[in-house]
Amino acid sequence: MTAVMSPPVTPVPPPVRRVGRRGGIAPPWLFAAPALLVYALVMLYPSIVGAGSAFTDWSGVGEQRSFVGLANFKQLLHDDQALGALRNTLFLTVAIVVVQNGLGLLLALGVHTTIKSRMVLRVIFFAPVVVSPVMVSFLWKYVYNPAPDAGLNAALNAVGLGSLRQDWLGNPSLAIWSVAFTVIWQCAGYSMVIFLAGLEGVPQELHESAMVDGAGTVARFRHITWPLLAPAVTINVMLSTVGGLTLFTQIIAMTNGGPGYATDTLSTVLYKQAFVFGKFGYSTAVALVLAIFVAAVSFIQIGYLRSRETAA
């Protein structure tokens, strides 16, 4: 009699118990809820409530205020100081974006080599970034000392260029350039680091293949390096643009907006209107216009730069 072998039975895994929201597992967004609540209470709520002051004549002291509608914004359109500050803000922004990023890219290309001192040079170029902007501003304020035997003027005398001595921060035509140079000197190392990170991600094989095909240094940079640096360009341009549009610390520390209103920016105007002249309503209107302007420029920039990344 032949025994009949039964087929092996495959064990069936127990059904997976799916726990819904009622089963004790919280949705992911609840983990961020405490931080979002604190952010809303500390940042969003005061900002929204404060924005309402732009439509009043509040002096910043007491609760007495009157609704003035769009009067503060109309005053802004006819305020020569504010319009001059807007021109200064745009000038500083363009100068910082172009020169700082151009210099940062050159520095990144220079230290992205096999020279033995490349690590030391990276540290030296990045060192100003970690220094407080206030300290850097006072350092360069001494460098720009108008005395003939101090700072930059003394250096010019020492090399026989005494005829080029200037009152660097007291001359309305030079003051804004002096401030721009200070900002660029401090922040170029930051742009360098971001570009350097982008250069590290460029495959060396592409350069080697291009060299085999006879491509020179300029051709390889134009057709290989530059397109692959698009994400780094986006980050640097965005950061430097926002930094230029909201520039405040260096202006206050070096010139306080002077001489006259030659170096005033929108940030310094809203500060002075609030804390010097006691016009908190008008100051809030300036701040609201500045915030909307920065947001609009940022959205336009990021849309264009992101499309460039996709095309690259």
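We call the rigid core the largest set of C-alpha positions that still match within 1.5 Å between the two forms. Keep in mind it's a predicted model, so treat the numbers as computed, not measured. Residue numbers count along the first chain shown, from 1. First, how it differs from the form predicted in complex with the partner chain.
- A movement of the C-alpha atom of residue 48 falling short of 2 angstroms is seen between the two forms when the two forms are aligned on their rigid core.
- Shown in the overlay between the two forms, fitted on the rigid core, is a CA shift at residue 276 smaller than 2 Å.
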The other form holds:
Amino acid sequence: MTAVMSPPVTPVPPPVRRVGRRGGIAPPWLFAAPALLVYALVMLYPSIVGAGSAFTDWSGVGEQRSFVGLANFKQLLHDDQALGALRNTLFLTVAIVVVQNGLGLLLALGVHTTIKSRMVLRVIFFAPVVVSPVMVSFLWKYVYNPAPDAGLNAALNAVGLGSLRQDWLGNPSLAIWSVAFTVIWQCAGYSMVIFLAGLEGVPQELHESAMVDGAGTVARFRHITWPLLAPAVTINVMLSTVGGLTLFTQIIAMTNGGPGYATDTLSTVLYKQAFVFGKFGYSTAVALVLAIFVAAVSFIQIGYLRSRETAA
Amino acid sequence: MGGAAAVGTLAACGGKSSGGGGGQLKIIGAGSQEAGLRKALEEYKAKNADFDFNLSFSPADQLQTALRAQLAAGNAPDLHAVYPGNGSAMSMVQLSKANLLADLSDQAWTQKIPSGFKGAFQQDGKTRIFSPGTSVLGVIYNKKAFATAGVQPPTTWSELLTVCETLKKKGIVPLALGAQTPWVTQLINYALVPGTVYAKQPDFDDKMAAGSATFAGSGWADAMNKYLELQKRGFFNPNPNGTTYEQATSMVGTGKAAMAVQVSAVLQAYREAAPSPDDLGMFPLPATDNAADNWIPGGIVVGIAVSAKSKKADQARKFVEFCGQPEVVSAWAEAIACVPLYSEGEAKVDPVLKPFLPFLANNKAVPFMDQRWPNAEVQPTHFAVVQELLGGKTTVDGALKKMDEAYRKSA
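Requested next: the structure of the form predicted in complex with the partner chain (the form predicted on its own having been shown above).
Full complex below, order starting with the chain above.
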């Protein structure tokens, strides 16, 4: 007699009926209403009102402001500083997305083992994430001290690599790499944790079956782990992309956008326009364009990555 | 004095709440003014039992952000720091245009403002800030380092180069430059330009405003070339773009470096970095080989203004009136190593400033350049192009062209 295998049937729970005081059904959004109200008051309303400034010449202080239409947006198209900052922003974003996530994945694979010290290692790798970005920036400013007998330069000298000593933050060609490295150093642990969560969700049985079939480590990673990590990849890529496109704190704290304009990003440009140059209207226009740009990139990314998840 | 302002500690402190008078006056001052402003406040409080204040300070690079955010939000302090003249987003002209500063013109001390300095204090003929006097910009030097190398303060550009060469041969960094701190980048140009530009063209600012002069076509190019010459000859510490103001201060204080081009307002910070305050002196930076052409920059220091929206404006105005008395002006000026705006009899100044007094007396001093720039964008552009020059990323022509472009932008 052959047993007919039928797919397991998951019992479907009956729909939960939310019963109001008078026996009616409470609409689900009612539960989110208080949070939505707070969100609308402290986020949506100021954002919409603030966005209106992008069409004015407001200096940021005082009452005087005139409607200037799209002038601020037209100015942005011809603003060399903003275009330079856009290039820096894209460079940093790509560097952060690729290297931070690559490193995060390697770290996650490294600590997703049975070695005894794995918990300690997880804590060590995650520790920089919980430190304030400003603190991390000041710490790395010490590391990047240009003096030949201090910080990283001293360390290089000590291991016989004195010829590699650099002015890490003062050299316009090098500063952006130095900043990128600091951000990646701080945030790789964050990517690691998300990948680690993804790895925990990969069924061990699949690996065991594959091993029985003779699959090696690389083959198992390629055909089992990597496809099943797709949701973690989506989250990591999304978060690091948004983080890269809006990078601000570390730049201001470490280089203030310098030397010259070498590390200016769109975020530092809009900050300087508002608070240093006194052009709040123009700054808001830059902020609006940045927000739309981030949203567009995120939508495209999420569309692609979700389809990849489905395919996996 | 615009971005040439100095440092201070971010220290919040002040008097205790007495509950008397009109309540506590909220004041935010510039870090470089702390010694003088605090002295004036304490004296005024001692004489007015019902007066009380809540005072905090902010260093130059944070002052602008912190105060502008409060001004924008409509919760400005009753009294706050303001830069004289124009040229920065926290300058008297910019804030006056936004109707944020109370008119002080009816106070007696305003009549004593020297005519050459009125532009720093007044907008449309109305006085909007109080400032205790003039800070000078020159070379702070370590006397021990000079003695070790056997050199004297130079009086011409060529002598300066010789002094630097001698110091360098002795293994002492001739000039400490902390160009990673943006406002420090401008100081050498500010010290050179009075000689290379204003000694020949005293009306240069008017010509710039009228559009008949440019930075690129003026003695600014000479000043920037001289700035670069100092770097090319190896007279700065290595990697000035990666060195901060604090590091440069420490280098001069400890004698590792011999000199730094700085404003007298930061003299106190240099003294604190030195084993003995007497180790340090100051002299004007010579910009040319003709001693008669060596003018100095002398800028009105960061002032205080009464917020137009203050509910305690009367109380604040009374304090400013007190500050305008000659003895208070003198005490304040002495505390921050600046030359008092006016005095009864001979001005009492920090002895290290004496080499500068003949320049002020002979009208060979010009305000810090940013005080007459038309918008808040020229000065930060200057910071950036100097860093680019030091980093080899632009030329003198390219740098000055960017400054000209920033100058022509609307206010």
